[in-house]
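The form predicted alone is given below as one chain in structure tokens.
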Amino acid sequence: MTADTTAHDIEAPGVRIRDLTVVYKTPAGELPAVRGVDLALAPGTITGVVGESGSGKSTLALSLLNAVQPPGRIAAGSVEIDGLGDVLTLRGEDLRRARGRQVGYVFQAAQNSLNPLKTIGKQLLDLGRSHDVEDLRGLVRDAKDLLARMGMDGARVLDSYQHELSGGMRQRVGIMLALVLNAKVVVLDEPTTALDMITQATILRIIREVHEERALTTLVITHDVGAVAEVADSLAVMYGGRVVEHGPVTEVLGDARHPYTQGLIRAIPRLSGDLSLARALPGRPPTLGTLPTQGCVFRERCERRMDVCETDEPMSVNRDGRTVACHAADRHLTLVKRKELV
């Protein structure tokens, strides 16, 4: 049985992240980069995670591989993947085998994940041997096929060193390496960063096509709301290490409920219409050292803040398949429901 055949014999798994907390050791003590995150990735869907730099997106993504490095550590929570169990309990050989076989990862800077001293082909063979792939010829065939489907000459790419490839080509090589072992959960960390708009569009199309063809469960990390709107089924918005809003992508972008989500959408540059409608979010996102220890993490930049936001952290409230953590949004939706009942 070839690797490609195996890919279609396994259904897409679901992923459930529960009460995930990741802390980093600093001179001021251990500070949370991700705190109490609950997030479900439905089988066979693409979930986008958006937020400004420092919101905890990449730390969340690394947690799916149990790959948070010192001075960071996963302090609490679980990451359960169907057919694999809680990734955070895996150690040693079991964890190494899960990475690549069950969970594939495409790093933000593709060139940093490639060995500059080896051709792509040699790195592919190293990957296969490290996971005890017996049919290395079949692995190479699958790699060439994946690269061809992404518009590349597979034989030429495998004979190339990373410096001989453009940024877009290296990104596609990263996608190939994440998929060639038939991982069913794939994490893409900023897959279109530093690429021109045409290459970005190509990468987004490839992500969607490969996701559907291989029946994957995919997580896309990005700061680009427009990019994730092109490919995602659901959207999670992170701020200050918390998921502040989550729901179907069309509903979140079409009717954002959290003030931070609304601010991100208003900040999107416009190509037509009233260009003055696009405006930047006021203030700056918090750092580990400036995150408030109580109340709402977004309150300093929020035009709808109330007294309760200073003291009480908003709970995530689920209504109509949408999750929002905001005192103002919760109060507004409660009033709307009351009016509907009158």
Given for the second form:
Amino acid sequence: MTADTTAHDIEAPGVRIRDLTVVYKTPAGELPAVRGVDLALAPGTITGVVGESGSGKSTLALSLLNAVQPPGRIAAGSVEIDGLGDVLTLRGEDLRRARGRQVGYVFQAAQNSLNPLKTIGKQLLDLGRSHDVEDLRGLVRDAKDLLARMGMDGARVLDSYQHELSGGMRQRVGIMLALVLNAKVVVLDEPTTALDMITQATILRIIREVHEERALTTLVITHDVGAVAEVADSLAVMYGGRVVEHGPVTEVLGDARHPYTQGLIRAIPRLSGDLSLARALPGRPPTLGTLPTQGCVFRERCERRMDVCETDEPMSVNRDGRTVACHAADRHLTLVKRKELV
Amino acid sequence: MTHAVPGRPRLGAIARKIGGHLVRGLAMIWVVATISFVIIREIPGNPVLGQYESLIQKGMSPEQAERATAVLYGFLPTGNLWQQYVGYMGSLLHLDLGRSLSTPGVEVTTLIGHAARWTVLPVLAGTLLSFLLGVTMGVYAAIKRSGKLGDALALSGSLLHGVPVYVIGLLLTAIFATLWPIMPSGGPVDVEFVPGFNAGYIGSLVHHAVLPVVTYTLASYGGWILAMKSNVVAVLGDDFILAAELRGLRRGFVFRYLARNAILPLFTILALSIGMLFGGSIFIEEIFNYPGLGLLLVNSISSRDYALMGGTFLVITVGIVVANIAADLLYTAIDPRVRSGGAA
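To complete the pair, please output the form predicted in complex with its partner chain; the form predicted alone was given just before.
Now the complete complex, all chains and molecules, led by this one.
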């Protein structure tokens, strides 16, 4: 888990998301799916983002490529990537070139991210031509190497259509296409969703290995806390469009400070032991329409809510390398009993 | 699903597929020929026997009358059904469809061949034009669907799709042949030109073909634009289009991914409508007095020319059967998912 990334730190770019707000146009007006998110991805690390459906994590991921789809719109903030500048100011050709070349994106349900009518190899060549790769033979060689690295027969895969590959193979092809142009920032949106356990484990191992080999800065979006625990260095927890807690993965999971994070961890069923130990978080995640406009977004489901939660939105407070946005965690941090957290 | 080489079926598999199609196609044609044989035999009043008897009444000997009728219909009017059927099928194998009644003595195949010349080219031109136009506009209508241009295009499609072809034809004739007479009102060609490969004749042919072709194009344009628009909108929502954009693919590539996936289902319809063209377009040929297959069919029905009717139906059937086979083979060629015979 603790990767020796020092050798790569010089190469890997850092990513700083500042005050990012993304709104979606709805009949009820523009509603924020991501609101005021500050998140720094340290160079050469894997940052995991977890949250329930609708917490804004996929929207956050798309923001890194300035690719929020209508009716969504990035309303405010900046996404600074070293060597690229603020992605949100990029337009047209500049933006297109940055996508794929500097920021690789592994699509949510990457199993459907391939053109069904073209072989993988031809799509690879389209990608190379789009980014003015002169040495297309070299590109094919790199692709084969990457595929071999992920335990596949490169030549055979490049000669295949998507329907001739299994889900896990397509996912690896998606990862190959995100990496083959040597992108140093890689965003993986739900990379293991809809895969069986064995394939999940393989994909996670591959992500970890390739990340270290290539000195990448990686963002992994998932709703699976277990998956994130396996690959990430740091963990950001999203709820209702906010990052409610962020810190090193072992600390956040081992000593969660935000009541939502604590609830998430309690909800994980264990493979061994009593299944009833897993407790589901009461209530439902908010949707764009039900998100409270003032106060804490989590208060409806929170067992530690206080009067102040109704009126004031908690600020992100940074303490010894961890940020938490919670009035209760803020005030009672020292009072919280440790046994409750483990 | 495993292959020796993925996506590349062996030659033997292709040959087997084509062979299977041919056998099925021939079987279908045989079934239709049989049905049309039985129907002509069983039509009230029995035209074959009627012809036979009227010839005898005119003073022919039964043997002469039988031979004359056999020449007309391609099968013997007397004898048991089975013998007649075998005789009919035998002449079919020689592409002998009998002789026309309304144009006495002329072989049905000759009549059909003449009419086909006036049908195939204009209808083919109309089909292809409306396909190209409808598909192109359909893509625009889909991409600009939230703007005024997209609305206007979709509306034009719905309107034209709803207007019957004869209304379009009559309207065009009224405008361009009567109100503002720049186009001939009917007929396939002006009589003063000598048929042959000369500028005057060909110019006149084209001049006369304009209104029928435009009518045909407008009549089927609406269907294409609406189908293409909904296909493009569906493919736009597919993950791989967004994925291609997120990989930074050039707009040209993304557009090609989009267009090729969206147009795929339309090729089947296109192949089938090309097959239908042997039926001609009854309304258009009637309005523009175009002596094509549609008009031939109408005339054969109104003059109770059963041999011609049977022959025309058979040609239409063969056209559709062949188009079906072509559509299937075409799909195999352009969709790799069909090619390897597996589900996507």
